[in-house]
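In the block that follows, a single chain appears as structure tokens, in the form predicted alone.
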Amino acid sequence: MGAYIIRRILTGLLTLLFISFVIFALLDLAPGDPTANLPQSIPQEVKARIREALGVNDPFLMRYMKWGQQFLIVEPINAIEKTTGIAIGDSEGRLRITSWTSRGKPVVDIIIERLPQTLYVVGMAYLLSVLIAVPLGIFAGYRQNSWFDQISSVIAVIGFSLPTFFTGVLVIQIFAVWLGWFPTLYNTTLRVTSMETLFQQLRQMIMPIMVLAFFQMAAISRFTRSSVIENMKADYVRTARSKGLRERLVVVRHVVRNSLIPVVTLVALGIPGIFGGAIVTEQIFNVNGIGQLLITSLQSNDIPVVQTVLMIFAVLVVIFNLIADILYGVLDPRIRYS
């Protein structure tokens, strides 16, 4: 297992290196200028000096190597320093990835400021969807073609078919405009300091969580149901029943455990994917999170922010791929890594 994990880590690092090159190259080829949003009254000579200071005129490989060093070495070292309080090398002279539109503020610091809002909404939505969808899919698969299975299948198809931008607007219209139960827009300046502000925070989180959880729950429940139905027909289930095992033990010990193996992959790989899927939802509800940061950075041509956010998404995909592979061995003892 240890050798397999090391190999997978090395493979993941090579994959991230290739992805970083592709991201940097594509964004470098895209049209845009860091001085495009500056006032027209600024002389062209000043704009040229700004571009020179930002390194825009440097050769492509030099800029890529500089950005790669900042993302893979400088930013992790800075994070270690902030976490442990131990200075490593020249902290003041270390050049970090800075935003073009936020007065030279480090990109990672901007992301950290936005991260709690995304985690509140996306994390709670995904956790809720998994807690509901997995038991729902197991019971629907076990009671195949029953009225419960048919109703849950219809709801899942609806949830999977409707895009989040449609359900988001629909939820706002019904629960915020017509009924007035929840605020129309998300108040990102709210700070939880008392029970009243905690209630306000939970109240404004309900609608975006509902939208994201409904979409994710549909996919996970259908996948879980299909896996349970497939395992219910397996030979080992008939053998277990012929030995006189109670139905509950057959379902829990054999069917559910084997059915969760492919579900683990879907759940693990869906975690980075939901951050991307939350981009639209954050725009609809005005959640000041990572998704909204990516959209505004694209609109303002803030390439360092876009590059960093996309690379963080890629890192999450590689990490959760590795976690899913390791969990295979935990759930299924028949799987051995050589």
Given for the second form:
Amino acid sequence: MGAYIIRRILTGLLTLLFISFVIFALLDLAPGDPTANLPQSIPQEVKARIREALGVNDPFLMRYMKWGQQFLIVEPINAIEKTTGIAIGDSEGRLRITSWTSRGKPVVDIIIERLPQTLYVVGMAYLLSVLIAVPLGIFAGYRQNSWFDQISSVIAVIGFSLPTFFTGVLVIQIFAVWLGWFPTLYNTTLRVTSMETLFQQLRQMIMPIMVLAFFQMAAISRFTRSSVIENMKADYVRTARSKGLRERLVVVRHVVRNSLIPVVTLVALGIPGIFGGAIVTEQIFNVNGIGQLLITSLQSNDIPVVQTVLMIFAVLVVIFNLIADILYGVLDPRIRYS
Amino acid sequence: MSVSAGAASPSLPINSPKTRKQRTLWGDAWVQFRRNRLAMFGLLLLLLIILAVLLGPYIYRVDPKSINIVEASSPPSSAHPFGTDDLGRDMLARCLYGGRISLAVGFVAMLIAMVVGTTIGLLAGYLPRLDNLLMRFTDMMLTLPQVPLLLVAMSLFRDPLRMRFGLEMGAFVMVVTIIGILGWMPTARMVRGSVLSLKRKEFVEAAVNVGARNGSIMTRHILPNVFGIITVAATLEVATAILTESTLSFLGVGFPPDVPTWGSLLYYGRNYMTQFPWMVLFPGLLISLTILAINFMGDGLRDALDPRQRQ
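Now show the form predicted in complex with its partner chain, given that the preceding structure was the form predicted alone.
Expanding to the full complex; the earlier chain stays at the top.
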């Protein structure tokens, strides 16, 4: 098991290196100028010196290394400092990745401000969809071709065929405009301080969560269903039945347990993907999370913010891939030894 | 196709005096496909949409770009079945015109993804020397955060390409290439898996023994046999590509709002949603129906081409 984990971690690091290179190179090719947003009155020579100081003219590899050092060493220390309040070394002297537009505010601080909004909405939606989809998939797979199975299959196909940007728009129109149950706009300045504000927060979260969860539920329940169907045909199920085990035990102890192994990895692998999917949802409902930050920084050509957000997505992908691999190895011994 | 499944030998005239009609893999698959009601529904719906989009503009002769302020934002009526937008442009004409672009993006991006995916999968599966390298590369490509990366690539390369190919063509080239380049990995994996098992079959061994070269074994003996898998992957990839295009346009980085595609119509109409819901309802409905039809069809195809599912 140790060797397996080490091998996985090494692959993960290599992947991270590859992704960071792709992201850096892609953004480096982009036509962008850190001084573009400065006032016109600043003379050209001063702008040239600012660019020089920001290191725009350094060779490509040099800039890549500098950025890597900042991203992997300096900023994590800052993040720890900010969350725990413990000062580590010379916290003022460290060079930070700063935004080109938000008056030179450090990028990581901006992201930390935005993160909770994304996590509430996206996290809740994912949790909800897993909790509903897995039992649904198990039941549909166990009763293959029953009317329940057929209806839930059709709904699942509809679920991942309807794009979230359409269901979102539809849901707003129906529930917010016509029925008036929920607010049309997400109030981003709302602070949860009392029962009343908590209730308000929940009320405005319902629509985005509904839209996201419906989309994700479809994929998870279909996957669970096919996994259960495959296991229902397995020899060990016939053995369990023929030794006289009650049907309940056959299903709960044998079929479900084995069918959930691939589902667990799918769920782990899907976590970074939902941040990508949340970009659209955040845009529709005006949730000021990470996804919206990415879009606004792209529009204002704020390269450092874009780079950092993309890198965070990449790190998440690699970490959850690793978790999925290790979980798979723990749950299914055949994987470890192959 | 070169594969014939279960053709009865003609020397056994037990209960049929006449020779039986020859059966092929694709013939069998079609019989199977026709039994699946949802899949047939998907196929017919898709054909209907394609026909409407291709022939519609010749029958419904309204210019999608002509502005008519007098009739601005009018709800669906007999003169404008889908209503008009805030500048009085006819929504039905815009949806039909936009559908051409959306469907074209889907098909071309699918072709790119299939060519790249099949080539890499075939090479990795057949040549053990390349296998590890190509598959590690595929895995790494799979871990790239797709949607964010697409967003970035689109907004960065939009202007240079627009200068080169013009407004509409530039956006088309960029959207199609980027979706294709980020969409080939699942196909490559599936093709590789299938090639690995086909490689050990007797007919490949026979081809090796008569001295066929690697290139011709791959293209003439193995490729026709992975065609079923490629067909299913291609169908689903069209749906993914259409969805991705409309997502990008919806976020404002795909096609610009003055080039109507289903996604950009939705992006444009979003601001008017509460007053004039038909501006978002119809493009959104068309995207959803198209993707739904393709997905139903893809599911049916997968079942039809999988011999284990035959009854």
